[in-house]
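The chain below stands alone, shown as structure tokens; this is the form predicted on its own.
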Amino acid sequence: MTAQPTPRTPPRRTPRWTRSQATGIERTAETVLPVVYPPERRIDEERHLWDTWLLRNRDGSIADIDGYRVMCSLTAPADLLPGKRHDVATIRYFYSRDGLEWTCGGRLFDGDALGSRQWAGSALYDEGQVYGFYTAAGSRGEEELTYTQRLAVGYGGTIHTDGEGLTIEGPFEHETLLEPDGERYERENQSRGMLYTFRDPWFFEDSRTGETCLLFEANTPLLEPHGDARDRYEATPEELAFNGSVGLAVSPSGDPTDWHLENPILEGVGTNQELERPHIVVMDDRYYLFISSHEHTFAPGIEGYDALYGFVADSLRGDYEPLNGSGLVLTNPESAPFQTYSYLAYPHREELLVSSFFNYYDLRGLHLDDVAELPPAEQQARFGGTLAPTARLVVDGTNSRRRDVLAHGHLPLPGEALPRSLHSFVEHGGDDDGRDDHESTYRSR
């Protein structure tokens, strides 16, 4: 279904992640993850895996398909240099009965997917049909890579199981769902920032209101960066080039292929350029909005980390308040600042589980910018390319604290009991920055 003209949403003040809030970011014992070491074997030895999401039902619960759960991941050949993986990214699906041992079922889509490559999104299972939301990056057949981005969907796939496993079969029909309008969301030709974003579609049906929504990462257009915008955001022109936002689209009919753009639900103008992979968890009648972001996408004057950040409000469009005062929820230790990334939180009993992927490790003081200068074999050796240990997280009002971690890539269903973890923060605390004792404890297990 072709996207319809977007009705204008009445103006309102968009909640902001402000510079003053983000300058409070610091590592604490409640936010730092343990040092991650390579697993005995990767989920897929033939491929790099990074951004990952679970197949879910309309109500957000994890889909249970004849005892299997399904996850989708961005993948690339394992012999490719890690820094080139986004240029050839393909979505593959994996299935598991226990959430620990995963089998690759193959590519989610056939050759008809939009774009020259596909980036992160979400997956919906509804009335026996699979909807794969994704970012269509570039244009099919282009000789030189471009970075045009639009929100797309492939729908019509069906799932089949037997004694041997699970398959997702097409044909899928692909459509562009949304493109930026230039007013609420910046178009590529308007971008003044370090990066341009219009990606990461995340399906969300509001259990309290019944509203069918799509969240996504975007940028706020700053048509007058030297005038009104500077005063409105209390930022310099240089800081205003960092203009990330969390976008919102709504389906009035509930049809997962029919969307209208609305105003963003959070802006990071003057604070951060990339509010990646936005998703919401509703707990205790409150809305917890989570994003991932990098240390290098924070505006000048703000020292942030590669981390999971979170915000809470009383409604989807409410006035979001950063968790823990600054927004920082989970981050890597100072000794391994880039070891995990691309976080996804989902409910498990009275807490949240947070998955991520095992990124660059054992850099020995090198920054990410230095990795490309290393010999190819060293670049490969220092990239995890699989899922990281799953973290346990307790959220209470406007505060959060991490607990322990499970095994690499262990994604339990909400009702399943958790095994004894690999590393306990509860019984084995460290210093206030969560580093030294945590690392030594993790090594000893």
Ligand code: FRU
The other form holds:
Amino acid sequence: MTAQPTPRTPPRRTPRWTRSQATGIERTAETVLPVVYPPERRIDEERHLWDTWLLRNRDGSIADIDGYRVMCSLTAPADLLPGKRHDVATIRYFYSRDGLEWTCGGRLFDGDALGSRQWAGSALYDEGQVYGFYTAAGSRGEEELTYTQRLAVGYGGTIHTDGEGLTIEGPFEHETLLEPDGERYERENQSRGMLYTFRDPWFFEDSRTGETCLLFEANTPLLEPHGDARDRYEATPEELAFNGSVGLAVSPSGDPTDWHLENPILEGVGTNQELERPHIVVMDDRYYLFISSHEHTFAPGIEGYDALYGFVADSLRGDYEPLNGSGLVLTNPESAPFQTYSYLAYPHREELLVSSFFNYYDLRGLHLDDVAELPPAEQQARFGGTLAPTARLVVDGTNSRRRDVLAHGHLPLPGEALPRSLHSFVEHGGDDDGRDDHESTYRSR
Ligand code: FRU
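Output block for the form predicted in complex with this ligand, input the form predicted on its own:
Every chain and every other molecule in the complex is listed next, the one we just looked at coming first.
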């Protein structure tokens, strides 16, 4: 008897955010945020703050450290031109008892972190230790800035509290966790696109399977952009240069310093170059994957916005379906298209709260790319540099709709009731561009 060949299961196709889905992106009353005005005080008057994340436990809940919650932010001196902030980004931590008033505790790491600067990440509190995951951008000590990105961790920090406040103390041990493999994840020297990415590690433990995961922002290498890839992604070579993905690494032992690369869980090849700060919220046994992306990183032929995009699946590896048909979940009004960015959703009772930072506002029709042409004082004056009002979001199956917003930088714990809105909020109310009837709510604080 001749042996039958073992049937081979075809390799799983990576879930995709397709061009045809993304061409449906459109502002609606359910997705447009209200206009944001500057708060009376910034969280830190001495510094610009942008990407921010909360210290969380292994199960994803927000860590409660003797009544304090802790957040980490990318920071840069407030007198620096906002556009230069990425070149000197340093992670600082802030703590709060009420989620409204934040105190800066200082730098998370003592100048010993990897990279010439540190970009976004996530923070885990496990068995009394702080694990600060971050992007090591460039190389430590380099004279000229380079843009290589690696996923890194600093671990071993401990937290101390007293009547005065909270401190995170080192020493931290730093390690590079992952670099792109050139096959599943593009290396810098393979990049044909506008920007290569391998960053924003997000710790996630899957409560349903027990799997310990790290999500991150990456790009898919297209080894033959003119052949196979063209048919596979139904996109032209120019469009294929936009090849963003959400990467996945797994730690079989659960050790937060030991990871193996797996295939991406979502690709935006031919659609978008940057699927930033990916994170997952599990609700009703479904996996909600969120990313941030920019108007200018969509491939030619697709009109998207600076926004929060979302996808839902029955398991971690998909298949993912875009929320609201196109993926658009929350965006800025047409009159202030760059006012908020870098969104992070976390569960609060039956809904989600979405934090972001207050980016460029009052641009009066100027595009983000034109900001650098403004006189320095104007650039400073139009940059928020602190947290934006936290948005409330209701997700129902494959649809979502925004609700009211909270004060700038207000990050309540699930046990805390949300404040009543100062103004009556009419669901689905307001104009399509979000310049609705309750603007003064967002002046609070
Ligand atoms: C999003 C982002 C992140 C990156 C950081 C660098 O705002 O592009 O992906 O880590 O900014 O400042």
